[in-house]
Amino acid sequence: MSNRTIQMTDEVYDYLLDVSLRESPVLAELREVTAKHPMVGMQISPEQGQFMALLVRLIGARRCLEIGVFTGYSSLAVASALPHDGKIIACDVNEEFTAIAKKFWDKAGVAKKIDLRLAPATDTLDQLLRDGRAGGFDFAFIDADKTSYEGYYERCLELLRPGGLMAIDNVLWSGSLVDERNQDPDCNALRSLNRRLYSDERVDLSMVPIGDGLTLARKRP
């Protein structure tokens, strides 16, 4: 029994990884080829892409968006729990990182599923708006400028169908959070839309203390 959540060692992680990570090989080879890149830091970890995947499937989700590709680990672990027939918009601007993923998204036999949108995010999001795609969406995972993330949440929220789960990664921010002299504009960001998230009563919420922190919030009905 425990009333806080344990400390995560490296004796203890290599443990939690050892007993419950099913990682397919082609997770594993992309999150090798990642491991070299100089923004290497971006890359969730493998643990919360299994955990992702599980929620996907237990919600059923067919219909998923993504904002912030990378090299496509968190797409790839999503797309394979999909359905045949599921589909991810994953918008990013980054052609070269995205090449990677790519790559291995038709290497898993998952790329018919991805829909990859090069251009801005918030034009992508506001561009299904306009096409009438609110509440045709089962899922959002928002990853990427964290000076942005109130303006994707709002439009994710809206995209969301009423049940439908969003999941916002890095709120905890590497623990810089709590020092208020860390007055980085990222820092910010996240403070703002933590609080923001805490007193919106349009959702039910958690907040995780997987990989940098992920926040769920589910969309009342």
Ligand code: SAM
Given for the second form:
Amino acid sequence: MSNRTIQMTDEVYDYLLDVSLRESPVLAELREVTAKHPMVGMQISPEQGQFMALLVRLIGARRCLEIGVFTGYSSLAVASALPHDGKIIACDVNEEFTAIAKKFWDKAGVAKKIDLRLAPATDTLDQLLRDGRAGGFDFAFIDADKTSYEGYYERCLELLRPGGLMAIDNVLWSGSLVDERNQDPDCNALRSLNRRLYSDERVDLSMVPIGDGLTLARKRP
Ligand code: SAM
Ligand code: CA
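Can you switch from the form predicted on its own and show the form predicted in complex with S-adenosylmethionine (SAM) instead?
Let us now look at the entire complex, which starts with that chain.
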């Protein structure tokens, strides 16, 4: 027994999946297809997809934002947890990745819930703000280019309703943030965001050691 988060060995991880992962056949097939993609490391883990789906159900989310779609695993997990009239505005810049996503959204019967915006996410979020959508979203998942995270965070915070939830991915960046000799721009962007969020009184906060680290930030009413 331990009063800190345990080390996740391969064996324990397999056990965790074995006794808890309830992945739909379409999500499983998408994960299989993405496993052959050279950038497979960009996909969230299946237990993280299930965790986010649970969060979305817990808060009764209907309006969601996703920044960073890739082959669509996270959006499919979230969309499947939304009610029939739920919607995700999904932002990405890559047509090739998102063509795979669209195929699987169709296959799972959730395509009508997902509005894909192929443009730099900052532009899409700014457009939503100009359209008067501030305060209109329940859940936002940030998982795109790390050096833009602070901008995504500020914009998503404005777009969330009070009590809405933001989930920010890769906040532990494979554990590399603790090595100050590592000064690459992604590392520094994540360090700076993590520090900023720690003292941001506008949100309730928890950094969850699932996947590559997932910060949950609830917009305070
Ligand atoms: N959430 C996805 C999943 O579960 O599979 C993984 C997303 S992947 C880590 C990051 C994605 O962000 C890529 O598909 C990339 O094309 C996209 N991206 C990179 N820069 C972007 C930008 N400026 N605006 C929108 N999307 C961007
Ligand atoms: Ca990620």
